[in-house]
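Next up: a single chain in structure tokens, the form predicted on its own.
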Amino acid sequence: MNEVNPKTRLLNVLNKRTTDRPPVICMGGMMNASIVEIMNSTGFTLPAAHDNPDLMASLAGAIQEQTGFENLGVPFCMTVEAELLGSRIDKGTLACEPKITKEAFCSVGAVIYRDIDEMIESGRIRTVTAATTKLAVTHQHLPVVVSMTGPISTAASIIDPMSFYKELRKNPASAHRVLDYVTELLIRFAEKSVKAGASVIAIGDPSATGEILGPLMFKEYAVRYLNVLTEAVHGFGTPVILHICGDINKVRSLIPELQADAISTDAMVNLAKLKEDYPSVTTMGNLSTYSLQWGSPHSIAAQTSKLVGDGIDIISPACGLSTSTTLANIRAMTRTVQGE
């Protein structure tokens, strides 16, 4: 087989075509590799890169080059949508990712519905799409993955989470209205990203776990709105990766209902068993980020080899990387997949 470039390899896997080996990626957003070691060595640093498209693109390029991950991933946080929708954000530091300091609304009934046409042309969406265009032009052999916050997590980022989860049960009509609203914004964000050059849209929805929602609400809210978003992105001619945090046992039987082209899971999930039980599911993951932070290159190489041996379709970290993770440990992962 002729050598396959990283973009073709990832797209082949997501489109269920055969390829030479699994890709090894880090999708950005909640799962990005903007570690302190790389930022210090390159001078492309956070938090400055959150608001500067040239810096965002330069940092994404440096991460790919130094780690060996076979994609470019932007942005470097999960606060782009929440900030746009009115929540108060702390942009963080070199070593600490951005966080929400105050949700915009106290309840689903208090949400103010703003014009999406106006919002989509403002805020950091412009930064992300400008960086995406630059990366797509300068790295044509690499897939550009734009990572977005999923509908449940976006809603829980603009509404007090304790109130939001209660109101999923107590006030479903208003909860659905909020989720329709945020999902439409996410669809428009995805559309702009695809037009800018994104090869793949990745969705991280850590608040939509089966542990929090349980199977009934997972089906009513998470599956429903994730599929609305996914189907819209498919309409733009672009594949979707979905990351689900936590233990999926309570909602395991619902995983095949998700329309995403690959399902990424946390480290406690047995991906080989998931693949065996649901052959139609393209699996991604799930090397422990605890191991990546604290383990040795030797142990990481062994864990990575097991994932490859188990037939996992795409190799990646299981969740968000610590900024103190060493480059040596990340390279042990990527080079093992690449056979170096």
Given for the second form:
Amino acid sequence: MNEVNPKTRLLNVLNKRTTDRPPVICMGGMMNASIVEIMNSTGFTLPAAHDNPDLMASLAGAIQEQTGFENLGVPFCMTVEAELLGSRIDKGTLACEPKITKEAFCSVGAVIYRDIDEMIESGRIRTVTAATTKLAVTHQHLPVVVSMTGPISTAASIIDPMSFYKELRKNPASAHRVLDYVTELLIRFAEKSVKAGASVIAIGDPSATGEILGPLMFKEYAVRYLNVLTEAVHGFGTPVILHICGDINKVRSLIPELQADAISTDAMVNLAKLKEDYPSVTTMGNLSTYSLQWGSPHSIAAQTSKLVGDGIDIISPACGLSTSTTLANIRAMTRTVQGE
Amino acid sequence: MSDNKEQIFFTALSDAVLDMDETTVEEVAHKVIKEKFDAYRAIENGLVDGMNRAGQLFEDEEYFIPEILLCSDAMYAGLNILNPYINRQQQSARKKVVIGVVEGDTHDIGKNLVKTLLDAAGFDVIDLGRDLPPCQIVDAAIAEQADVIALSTLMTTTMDAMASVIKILQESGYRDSVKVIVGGGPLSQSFADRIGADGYAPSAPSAVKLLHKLFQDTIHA
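Having displayed the form predicted on its own, please output the structure of the form predicted in complex with the partner chain.
Every chain and every other molecule in the complex is listed next, the one we just looked at coming first.
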């Protein structure tokens, strides 16, 4: 039998080629699988791994090896970009992910525009890039997925979100200027990641949901800047996975306008139906992280089988995993897809 | 005649809140004071009515977060002007809610929406902020003699902190004196049941309905 390697399999799916079976992945970033159980058994721990490229690569490697996910995913948070842009970050603990403690600016008008060439060579973008370089060399048969925070979520992490959401409506000219700036930084981050060996760029944009923005602003801001970013990454010859949080019902008809090569969604979205309605969309997801945390391996295997049976193109968790999720439960998911 | 004129002002306040028009709300609120109309009724029949209509549009998915936040700004602009003129007796017997985002999470949009709609619904809401240790939430609820603790989180990783709040309440003997309601993106009714909360609300408007139900509509009765 000719075994397809996981990198080829994922790239084939993203390029709309047929494969032997769906890949099972966990993209990293907001949806990383750095569970306490793995960190404790390996000694590769957070929060130290957020800042140390060797540790970041070792933890990503250990997660892949122990969970069976068919990719390496870095980083393990969604604060890399916001920190670089000036927000204050709490790096969290072993069990709790980093968070923004204070946004850098109070309004879109107050944003100080810095030189992107300088920023791109500093902060934790360097950490992520170095970890990516290492992983791409040590794991050539596996895709390295670099996860980035989407434009709206990055903007809402550097500007007080209460002001930001209001100003999307009240002050669109300044809001667009901020999003242009943030998107440019993300494009350069993606470019560095691709040069370092990333096979796929994943974007999570939890602050840009249809539920928050409504269809008009989702189109004006989310679709627009996500597509600018996606098309730039395509220019580097690299596919893009986009995760959209929450219920996509209100913005469903806009999904085919997104240029990303796969759309990942939350657990409440019926992916089989999405696929049926929009056959051009490559679907990814969406095993409930609630089930992954609280369910039994048996029920997780059954839910995973259902997703595979429904023809979902890439199997993955539907949202961020709780750090107390057990390895046994994650393995129930990956092994089901792998037919073990 | 005067009732009619009064109602025109109240309707103007309600419409301006719904239209996210802070400037008009302020203008009309000043006129209400100048004309010596009842400030309490202007709040109830004007500002709160407008916010309730906005809440309904939010529920109907015609308004979204940006719109509801702007309506809320307009309502508070009017409240700032009218509140000093209301008779204290008119605002007694309101149920007290302490609200906050649990430790580990700094997302507070949802919490702020719930606060606004509870304010508009006549609850006395004390906002504890975000990223709160469970002990601090319980201490505040006891100190304020709160009737309700409303907890929010947007992150799966911080859900356990909600269970801690209930556990601390139980251990300190205060569980029966306060109702605990939870909400936020990753939560569900089954999660609320699992941790022993009194209720779960999937959206900001439903949080208001939930509390009305828990207190059997005694708030405005």
